[in-house]
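One chain comes next, on its own, written as C-alpha cells: the form predicted on its own.
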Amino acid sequence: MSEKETSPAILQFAPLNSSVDEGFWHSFSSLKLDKLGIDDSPISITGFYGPCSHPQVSNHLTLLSESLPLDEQSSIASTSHGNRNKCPVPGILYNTNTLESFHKLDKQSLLKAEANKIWDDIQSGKALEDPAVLSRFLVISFADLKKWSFRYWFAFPALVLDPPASLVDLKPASAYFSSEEAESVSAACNEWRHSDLTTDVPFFLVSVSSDSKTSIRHLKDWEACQGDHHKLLFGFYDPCHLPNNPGWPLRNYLALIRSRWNLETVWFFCYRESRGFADLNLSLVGQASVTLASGESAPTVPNSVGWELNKGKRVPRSISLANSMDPTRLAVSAVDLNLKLMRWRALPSLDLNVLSSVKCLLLGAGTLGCQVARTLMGWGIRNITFVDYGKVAMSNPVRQSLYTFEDCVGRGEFKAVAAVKSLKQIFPAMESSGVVMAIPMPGHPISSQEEDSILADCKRLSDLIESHDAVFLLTDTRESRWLPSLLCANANKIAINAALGFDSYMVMRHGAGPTSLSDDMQNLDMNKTNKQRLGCYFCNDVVAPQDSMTDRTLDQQCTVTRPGLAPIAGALAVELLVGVLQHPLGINAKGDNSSLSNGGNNDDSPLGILPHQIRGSVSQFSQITLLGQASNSCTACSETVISEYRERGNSFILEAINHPTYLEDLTGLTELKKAANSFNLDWEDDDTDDEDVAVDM
C-alpha cells in the first residue's frame, strides 16, 4: 500500500485547444474560389500561439487570415516573426470538396504522417535549429461556400512515450528558485521575450549558475551548456494555465530530450506570463522521469495521439459565418459564387474582372430592358444605367420582370426610376442609375422652340454613351435607334441591338466605327478582323429611318409579341456582349457563322463562336446566325455620316430630324433608288437572233 502511495504519478498534459479567426475562413474562401478550385492538395498553413498570460485562461493555437499562403505560387504560409504574442507553428490543411470526402478521410493515417514528420525532425536535428516544428499540427476541413458554413477538425500530434513519463515533482517556479535566482530568471526571460530575434522561439534552455546568474540559450547550444551550470532546465512557452499540469508542447519536447540526449531525469520550466512579463508564481518547474523501454532503440517511431475533442467528444467543429456577415457582403459573395465556379472546370480562362468593371447603358427599360438587366446581373455586371421616358403601366409588371403592381398604382412610376429601385432590391451592391429622357428621332420634325431641349437631350445621350463601355439598343421603334447607333459608331463603343416581332427576334452586335476615322483602328491589323468591319442595324436599309409611330392602331402602338421572345432575345443580347468582352479583339472581332464546322473564333474566344447577327422564330422553333458587312451608304455608321456629324454637329442632327430625305440624299441612297427604278430589262423572244439581252439604263 505504501509503495503505491510513494510511486511517481504518470505525467499528464493539458490538451492544446484551437481557435479560428473569421478572417481565416474569409481568406480561405477567396483562395478556394479564385485559385484552388477543385484542387484538394494539402495546403501549408501557419498557426500562432503564445505563453499563457492569464491565471484562469489558457492560450489557444490560432489561425488568422495571414495563416494561408501569400500567393498561389507559394505553398508556404506567410510567417510572422518578431511578434511576442504570435509564435509561428507550421501546419497543414486538408480541405475536401465534398462532405462525404471529409467524413471518409483516414484521420489516423493523417495524424501518423504528421507525427512521423516530427520524429524525423528530431532525428535529423532540424528540431534543434527550428524548435517550432515540435508543435506541428494538421487541420481537416470542408467548406460549404454556398451556405458559408465550415466543418473542421484540428489534430496536435504528440509522440507517445513508452513507458510514459512519470512526474516526480511539480511546483510554482517561485517556490523552486531562490529569491536571487527568481529575480535573475525573470530578468533573463523578459530579455528573451523582448528581443525580436528570440521572442517567438518557444523552446529554450535555462541555465542558472551557482552564483544565481541566469542565461537562456537555444536548444542547439546544449553541448555548450554542459558543466557551467548549477541548474539546467528545459524551458518552453506553456499555453496552459492549470497549476497542476504542464501544457501539450511538453510531450514532444520530452521525446526530443530522451531521443537526442538520453536523459532519464528532466527538469522542465513551464514559462507563463502576466501583463507581458514573466510570472514565476504562474509558471511551473517540474521534474520528470523518462526511461527507455526494454529493447527500445532510438530510431523507433513512437505511436501518436492528438485529435482535438469537441466538448469532450471525438467529433469535428463547425461554424457558420452567414449570420455574422454584412447582408450586402454575403449577397456579393453568393452572386459571385456561380461565376467563380465556372472557372473551376468549364471556363478556366474566364476574365471576371472585365465583367465586374464594365459599365452598361440600356436604352429602353421595357420588356427587353428588364430581361437584359437581369441577365447582366447574372454575369456579375454591376454598373447599369437605364434611359427611358415612359411610366410603368398596369399591363407591364406581368411581362416586364423589374416592375410590380405598386410601381403602376396612381399615375405610375417612371420606368428608369423604378428599374433602378428594383435592381437594388434584388442586389444591394448594384451601382445603377436611371435617366428619364426621350431619344431624339429622325422623321419627327420639331419646332424652333423645341430645338434647345432636343439638342440638350442629344448632348446628354452623347455624354452617357461616352461614359459607358457597352450600349444596348432596346427601344420600341426603329427610328429611336438611329442616333444611338450613330453616336456609338462615332465613339467606337460596343453596341448590342435586340428587336422583337410577333413571333420572331433579331439580336446583333454593331461593328466598330469607320476605320479611317477611328484612332483605335489605325494600328490594327485588319487581316485579323476579316478586313471589313461589321454592319450596324441600319446597314441593310435602302431608306432612312422615318416616323413609324403616327397613325397606328392600338395593336401597332403596343409591343405585341409572344411572351417567350423577350427572355430569349434579352439573354442572347447579353451573351453577345460577354462574348465580345472575352474576345481578344473585342469590338473588332469578326463575325462567326454557326454553319462553319470550325466555329470561327473558337480558338480565340473561351465562350465559343461570336456571331454578328442572330435571328430566330418561335413559330418554327428555329434560329440562324447571319453575317452582314458595313455599308458605305448606311445612314447611321457610314464614314460619310460620321464625318458630317463631326463637322456640323447640332445642325446635322436637326436637319436629320426635320428633313426625312436628308440622310438618303447625304449617303447616296436617293441616287441609288433612282437608278434602281430606271433599271429595266427588255426580254426578246426566244427565236430572236440577238444573243444579248437589251438593257436600257
Contents of the next structure:
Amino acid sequence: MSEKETSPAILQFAPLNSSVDEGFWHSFSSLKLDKLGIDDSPISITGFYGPCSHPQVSNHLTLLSESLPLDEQSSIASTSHGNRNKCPVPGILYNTNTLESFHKLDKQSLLKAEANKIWDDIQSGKALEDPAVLSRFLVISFADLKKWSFRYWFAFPALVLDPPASLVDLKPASAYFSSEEAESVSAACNEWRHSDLTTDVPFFLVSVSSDSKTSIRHLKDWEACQGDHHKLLFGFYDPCHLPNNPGWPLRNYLALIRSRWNLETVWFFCYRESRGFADLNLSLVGQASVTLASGESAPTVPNSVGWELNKGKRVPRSISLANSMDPTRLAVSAVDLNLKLMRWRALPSLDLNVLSSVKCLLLGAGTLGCQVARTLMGWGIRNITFVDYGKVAMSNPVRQSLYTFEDCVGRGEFKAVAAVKSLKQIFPAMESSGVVMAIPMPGHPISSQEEDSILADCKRLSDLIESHDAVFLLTDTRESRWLPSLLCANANKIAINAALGFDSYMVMRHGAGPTSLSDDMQNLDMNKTNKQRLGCYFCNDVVAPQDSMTDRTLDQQCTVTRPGLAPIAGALAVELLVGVLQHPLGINAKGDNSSLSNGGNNDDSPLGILPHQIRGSVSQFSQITLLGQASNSCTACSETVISEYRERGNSFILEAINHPTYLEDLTGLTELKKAANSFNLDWEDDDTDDEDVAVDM
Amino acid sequence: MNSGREVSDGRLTVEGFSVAARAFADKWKIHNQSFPPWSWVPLINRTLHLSNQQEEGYLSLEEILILSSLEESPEDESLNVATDCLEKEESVDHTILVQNQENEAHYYDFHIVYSSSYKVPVLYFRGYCSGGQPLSLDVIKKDLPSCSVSLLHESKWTFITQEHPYLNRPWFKLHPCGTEDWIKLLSQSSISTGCQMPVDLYLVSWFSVVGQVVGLRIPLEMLN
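Could the form predicted in complex with its partner chain be shown next, to go alongside the form predicted on its own?
Every chain and every other molecule in the complex is listed next, the one we just looked at coming first.
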C-alpha cells in the first residue's frame, strides 16, 4: 500500500456483549427439570437489546426469563412486547447434558448454520419485513443442575464482507446535521421510539428532506423513499457507546444493504439515547464504502464470525448460582434469618456466632438426647456428636423424636447412626457424627481381658470431650455420668446434666473444673476456693442444696417416666447451655436463683437469669431453681480426684471401676459416712426415719 | 381500618398502596428526571377473579447504573479452561475492534412491594454486573453511600436476603420493622392535617427516608 494514498481505514465494529439475567437461568432450570429432561434438541429463544443509553457503558444483548418459550405459570405480566428497551431478536439455544458434549459441539458449523439463516432472510426479503432477524444469535450452554452452575457461550453471527468495508467518515450526528435538521431528526426518532408499534423495530430509514423535515420509515419502504429526500441514512439502534466505532448490528445491516440495493456508498446512522430521548451527540453518522459482488450468478453465503470473547479470551463464560438456587443453601439462609430476626426484635446483644460455632457432644441418644438435639438445632447449633451404644427399639420412636418406625425394623439401627441421619434429613447443613460406644462405669468390675478395650473407650471419651465445647450428660444411669463428669471437670468443659424420675426432672450445669482457678487463688483456703465453684452432679450427694424442698434423689435406673418430662428437661438443658454461652463469664458464671432475681443478672445475660440447677415435677406442675456449691469430697470434680486422675491416669480409672469403695476412700467420703453413721447410732432410740442418709454410689 | 384518603396509624391498606404508588411514580417522573421513571408491574392473579378487585402490583425501577472501578471479579473458572479450540475457524478478523477492559458497570433493580403482614411498603433490591452475575452484599455495600453503611451497622435496618414475594428468587430487602413507627412520626410532624397523612403522600414520605439508604435521593419539591 503506497503511503501517498490515504486509503480509508477498515471499518471496525465494536463487538456485542451478552448479559444473562439470573431469572433466565432459574426459568431454564425449571424447564429442564420439569419438561425437557435429557432432551437436548435446540430451543428457540428470544434475546433483547436496545440502543445505548449511557455515554460510558454499552448496552448488551440480554436474556431474561421471558426469553424462553412461554411459561403458563408466570404471574407477572409479560412486558417484552412493545417495550422500548427490549427489542426482541430471535436466537437459538443448544444446551448439552454433559460438559464433555459441550466442549465437543461443532461451533463452526453451528455458527455457519445461523449465518445461513441470516443470509436466507436477506435473500428472501424477510429481513426487510422483520429486520430484527439481522441480529439473530446463538448460545451454547451446559447447565449443571447439581451444582447450579452454568457454562455458556454466545455467538452473534456476522456476515463477513470480502473485501471488508472501509470507513470514509464518522462523526457525531450533531456535527453532521444542521441544527434545524438535528431538531427534526430528534423529534422523529423520539416519535418512533414512543410508539408501541415501532419502538422495537431496530433498523429503519431516516429520510431528511431539503427543508429539514424528517421522516422515519420501515426498511421495506425503501423503494418509496427514493427521490424525495435530501439525505437518506440507514439508521439502527446501536448498543455501543464508543465515539469512534459503530456497533455490531451494522455488520449484517451492510450485508443486507449491499445485497438488496447494490449500494457502494452507505450513509449510516448509529442511534443512541440518553435519559430516554435521542441524543445526537452520542449518536453517530458515518459513511462506509463497500465493494459490490462482482457479477456472480448466484450470490454465495459469506463467511461468518461472531463468537463472543470472555475478557479478551476465546473461552466460554460461566456463572454459579448456587447461592440463590441450591436448596440447601436456601435452607441455611432461611434458618440464619430466623435467628437474626430474634436478635433484631428481642435480643440485640445475642451472639449468634458463638452458637453456630459451638460443638456439642451428646452422651446418650435416647429420649433426652433426641429432644436436646432438636432444640439445639432450633438455636442454630450445627455441630452435634452423639454417643450411644444402643439400637433403636420398637418402643423408642414414639418417645425419641429423631427415630421413626423404619429405624427399628429388622435388627434395628444403632441410635448414634440413626440420629445423625435424622438430623441431616431435618436440616442438610448439620455437621453431625455418631459414635457407637458404651461409657465405662465405676462399681462395675471388669475382667483383665476387658481392661484394654475399656481403657481404649476411656481414651476415646476423653478425646471426644477435648474436641467439643459443651457436653450433655443424658444417659440413663447414674454411674455412667461419673467418668464424663470427671473428664469435663478435668478439661474445664461446659457440662449440662439432665436426669428424669418418674414424674420429676433435674437439669443442671456443672461448675468449672477445680484447676480452672488462677494460681494465686489456689493459695487460699481450699474451702473458700471451692465455694467459688458451682457443684457438679455428684457434689449434690454430699452438700445439701440450699433449698431442701425436694429431697428425693433421682435414681436414673428409672426408665419409666412420664412422656412430657423428656421434652421439658431436654429443652431446659439447651436453654441453660445457651445461657452459659451468652454469659460473659461462661462456665464461671455464678448461679442465680429465680427467687432472688429482681432483674438478677440481666446486665450480664440478656436472656435472663442463669441458674445452677432446675428441678421440677409434673405431678405438681412446679419448678424451682437451686444453687449448690462444689464439694471438697466430690468423687467426680474435687481437687483430690482430679489431681489423682492427672497423676495416675489409667490405673486410677481402673481402680475406680474395679473397687467399689476406692473413690469414697480417696475423697474422704468413707470417713464422712462413718462420722454420720456414728451420729445415727446415738439417736437410734429416738423416733427417727429409717431413711438411709448414706450416699448411694 | 379506614379505607379513606388518610393514614393515621402509619400503615397502609392494599388499595392505599396502589393509590400511593401511582402518586409517587407520577411525582417522580415530574421532579426527578435525572432518573428513569418507576413503572407499575401488575400481578395477574389467576386464582381469584373478584369482580371489583383492585389491581395488585408493585413499583419497579430497574437497571440503575453505577460505575465502579475495575475490581477483581469473582473467580471465573471458565478462564482456566484450556484453550477451547476454535483453531479451525476465525482467523484474526481485523474488522473486530479489540476492546480494553473498561470500568465495571453495576446495575441495580429496585422494587417497592406491599407487605400484607406488616401493612407497609418494603424496598427490595438486587445488584448485578453487566454479564448478569449477581453481586454479593459486600460488593453492594461498596456502591452504597458511605453514611448509609454505618447507619446500617447501628440500626435495625440491616439488609436481609429473602425470597422476593413474586419472583421467587432471593433479593435483598430493607427490614420493615419499625416502618409504621417512623411513618407515624412523619405524619405527626406534617403541619396540615394534624396526625393524618394523605395516602398519596405516603410513599413519597416513606421513600424520602428509605431511598437515602440505597443512595436514591428525592428532590424536596416532591414532598409538597
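All values reported here derive from a predicted model rather than from experimental measurement. Residue numbers count along the first chain shown, from 1.
The rigid-part assignment of N97 coincides with that of V160 in the two-part motion between the two forms, each C-alpha going to the superposition fitting it better. Between-form comparison between the two forms treats the chain as two rigid units and finds the smaller unit turned 161° relative to the larger, from C-alpha superpositions.
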